[in-house]
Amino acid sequence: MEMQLPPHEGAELSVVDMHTGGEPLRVILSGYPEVKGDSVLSKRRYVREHLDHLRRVLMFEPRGHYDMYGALIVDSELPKADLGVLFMHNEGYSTMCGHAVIALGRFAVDYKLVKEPQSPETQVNIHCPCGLVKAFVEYCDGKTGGVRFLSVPAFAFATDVTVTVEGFGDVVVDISYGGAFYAFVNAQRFGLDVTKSRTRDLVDAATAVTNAVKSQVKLHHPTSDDLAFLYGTILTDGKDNYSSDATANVCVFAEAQVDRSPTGSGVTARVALQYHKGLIQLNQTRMFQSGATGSQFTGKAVEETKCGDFKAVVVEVAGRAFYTGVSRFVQEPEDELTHGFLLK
């Protein structure tokens, strides 16, 4: 029996659901009106100012949940780009998302957003708000597999910064950029273990750090003021020296949202930080593990570059994404909760 939508009024929203390392990605296929703007960054501003109600519909309950993540495909102004993308979550719109890039690389090949897939890898150029990201999708006998991507220039913004954190006193953090800015701190500073402690305790500590850095440290990015904000805090196991063993972390971003994956842009920023400190060398591959699910990405610095006055690196991150289903959502006008809600 073919499933049919119930009688409804208004627009239908169609999505493909995926996950990368346990972190969800809801790829929006249809139902959005035209997203205006002459650049991906201006489109990001437009959806924030004019279409934010649709983010709430798709990310919030009852169709989503507190930790849902989404991607809206848009046109790019860059001739080299195969697609542009806007990232969304419980608070708003990110500038970069590595787990989403891994999923979108596979999605773009499977849904024929690139012209001719190539074996053993198909390149997909994805224009994120932070810049052009090149993804490489394993492709063999018509099937897609793992994905690796090359980041925008990533750099350590500041190291050994002391901030006063409510409930914890003075805490020393590092701040690094991997398409988005993150604060990094060893979870042991709070008496926590990223793989064993309660998620709520990790969230509380990371959120307190994020609030402190936002209020006490002024960020800037060499190319755009739209990129100069702290996305979240990543608590680590402190194992930053190069090793063949995996190093674990938990990323808490946006409005206390917990990443189930090792965090692609977070791995990018963490590799840049480790390289800056001389703890890893070019092309030394490290394994990064999610403290939440145990899923893993690999990351390595592959090239030195510059971002304004910052010494930067291009980072390669690799992982796998999987499909979980497709959905067609409707809104009934009598439904008082149709616009979405969150339980905090």
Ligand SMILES: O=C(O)[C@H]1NCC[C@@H]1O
Given for the second form:
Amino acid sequence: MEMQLPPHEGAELSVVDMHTGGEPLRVILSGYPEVKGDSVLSKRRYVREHLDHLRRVLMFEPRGHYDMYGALIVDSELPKADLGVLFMHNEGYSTMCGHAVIALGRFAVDYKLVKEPQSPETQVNIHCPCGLVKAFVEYCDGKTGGVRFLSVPAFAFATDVTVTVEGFGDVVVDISYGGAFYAFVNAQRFGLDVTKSRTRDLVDAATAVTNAVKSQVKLHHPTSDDLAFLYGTILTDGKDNYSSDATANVCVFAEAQVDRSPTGSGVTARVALQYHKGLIQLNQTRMFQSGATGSQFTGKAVEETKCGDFKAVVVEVAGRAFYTGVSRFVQEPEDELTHGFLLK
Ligand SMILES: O=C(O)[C@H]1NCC[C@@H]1O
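Could the form predicted in complex with the ligand be shown next, to go alongside the form predicted on its own?
To see the whole picture, the full complex is given below, headed by that same chain.
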């Protein structure tokens, strides 16, 4: 049987689906109108204000699901960038996404968004809303492989901050930035284990922390107000002292969305925090494991730098992404659920 749709009306959107450590990435190939704005950050504002219906179509059911994640490739204003990208999820548009950068690195080489690929690694400069991220894609005999990236300067924003969390009382959290801000807490504080507890219990605790930090701590970022918001909470196994063993964490971000991967921007922020606390040295590679799927990324601080007045580090994260398929979606005008819906 031919893989063709019967005659139909309505808009079409085509995508390539990938995953990195189990976390989906839907890369949008076509179907979006021009995204206006003279910078990636202003384009992020533009899609939020004018094109949000398309995020719902591609992220929500029946084409996506509660935990779907997407990437829209846009032009960048930076001469050094090979591409710009906007990230989307169940609640809106994030500023950084490591699992997406790992997948997009491969995608950019395979779909020829960079000039001549080089072996053993091809560099792809990806302009994310948080800034320029440099990805290095293994490339051999015409095939792409693992990806490592150097993120924007990452820094510990505040440590040992006490917040009052509904249902749990006073909780001490650390807040760190890895292209997006996260709160970090040892899951033990809630009697939970990031690798064994029910996902729902981890989500409830992490969401309560996120709500508390959002309402009780004012964040700021030295370069842009657009970056100054809490993206999520990462519950950890507390194994922050350097070890050759992996340390596990679960990231709950956006609207109680659960990352299946170890979270690239979360690993970046966590390494910055560990470095700030003197628990890891420059170029000491640590393994980070997703409590959700067991998938792993490596992370290491490679250089000291500054971000405004914050002492910061450049963090390198590495992982692997895979293709899962391609889809051509349609929106039939008679379909009353065509705009998308979510079940909580
Ligand atoms: O790997 C990351 O950084 C992302 N994964 C989903 C949530 C974060 O944006």
